[in-house]
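Read the single chain below, which is given as structure tokens and is the form predicted alone.
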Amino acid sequence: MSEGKSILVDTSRCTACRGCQVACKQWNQLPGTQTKNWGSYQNPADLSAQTWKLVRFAEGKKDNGKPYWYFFSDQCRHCIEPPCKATAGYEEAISQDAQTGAVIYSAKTSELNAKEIVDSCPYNIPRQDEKTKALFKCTMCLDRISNGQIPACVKSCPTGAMVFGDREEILEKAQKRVEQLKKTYPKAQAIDADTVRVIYIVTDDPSKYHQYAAS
């Protein structure tokens, strides 16, 4: 399914401000997560069942020895081909939807084995809720988008670091902005751009920014 939408992820643009973590809690009723000073500004320090979108925080040093910090506002790709939805083989649990192509899992991944769901995403996306044994995810906020709405992760990002649109449009908006900003960033790249419906760019190799950037 290579239509549909999807959602281009700017980190260059991302001030790490949290609009879109907050705003995805909000508008699909999640609970706050406890949380401890574990050393780092991210919080909380991973993806959980209640928690769908995490601004990953990663710092080090660059080739010529000067430090980065960089953003990732981590969450599922909606791939193009789901290998989670492939692994599962059980359409009531775990689906694609025609128009968008997001993946959409359902209460029924409880009766799934949630290891081999979760070994199966190159992205390391899926969490289980421990009481209810069910998996959860980002829904690229379907309810939204079949009301006319755009991704509350999205209408909430003040600098425009993320944009959702049709699938072909996006492609193109992210091939003009990687070309833009290899002129200053010569290892600026769209992340799995064929593959995946949330296509991430970043300036620099990544997998400075977060371990599971890359497949």
Contents of the next structure:
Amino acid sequence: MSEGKSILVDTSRCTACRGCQVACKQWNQLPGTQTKNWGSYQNPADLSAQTWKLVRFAEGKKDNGKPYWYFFSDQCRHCIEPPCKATAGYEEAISQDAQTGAVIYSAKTSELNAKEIVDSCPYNIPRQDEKTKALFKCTMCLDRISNGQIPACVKSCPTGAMVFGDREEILEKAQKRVEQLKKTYPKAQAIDADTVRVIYIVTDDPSKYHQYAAS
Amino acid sequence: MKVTRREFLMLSGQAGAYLALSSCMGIDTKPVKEYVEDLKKIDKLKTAKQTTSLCYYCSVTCGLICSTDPKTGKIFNIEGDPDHPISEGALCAKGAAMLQTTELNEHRLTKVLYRAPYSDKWEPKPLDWAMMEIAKKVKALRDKDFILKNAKGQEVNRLESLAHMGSSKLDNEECWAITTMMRSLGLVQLDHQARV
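What I would like now is the form predicted together with the partner chain, since the data block earlier showed the form predicted alone; can you produce it?
So here's everything in the complex, that chain up top.
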């Protein structure tokens, strides 16, 4: 299925306010987690069964010696052909919503081999809950988008870095934005746009943003 | 089914419309069904009383929609107001966390900590007690120090021994109420945490 819905995450517009990260917690009623200062604004340090959306902060030096500080609002990409779903081979646990294409994990993911599922994800997204052993990740706010609302993260975005819509429309927007950005940033690209529903636009090498930014 | 926010609000009582739609298309969406059935929040949103409010954290003052459960009378969701001319539904991390300021937040402080003069210990005290103590002290100080006339004999009606410190958590209306009250007490020193 190549139609359905998509989300565009234009990192060139992201200011890392983390409104999306908090909106996700708020809507999905996910508890806060104990964190500590590990020298980065990226907090919590990683995704977890309680944190499905995380703004990653990456810093370093460009080839020309100038510093960069990139923001990457990480979440499930809702792949068109999800490797996690194929690996599980168990529709009751991992399925795809017919209308939107959202990849959905149920409580039955506790019956799966968690390591196998996590390793199958090119973007290193699913996380296991220690108590229930079930796997958790972003749901694309299936409850909201099935009821005429946009995902909580997209709604909160103050800079318009995140946009939700029909896949065709989002692909078109991504293409236009990349063309525009290429004038200033020759390395601008829409990461894996043909195979995922959550499309990230970056202005530099994806690996500079996050180890698993691209597949 | 394309529905705008306003139309959606009028669709109350149609919980499960999505499920009906999926099943008549003959697609097996059982896990998806289970998932949607588990989530009561979106259904609660359809019958919720909606009240607009404003985020008080900074001077942008983004718009909020507070959803109140008509059965419990309690707020269960707060998110951006798409009709608000300034924020158009957007919220930053602080505004998006606004629900934490409601009583839903079990970590919210319900008592004050009081340290008596010359004491080295904090004691938890009820908020009502603290309010009364503050009121008593304000009254005593005002009765003692209120200045009716200055050295030239001009009527001034002021209180110079008390100051009020505002907070960036105050919204416009709260600032108005506080300023009015403080001026009526005769205070001349009103300031804000952002200036100190």
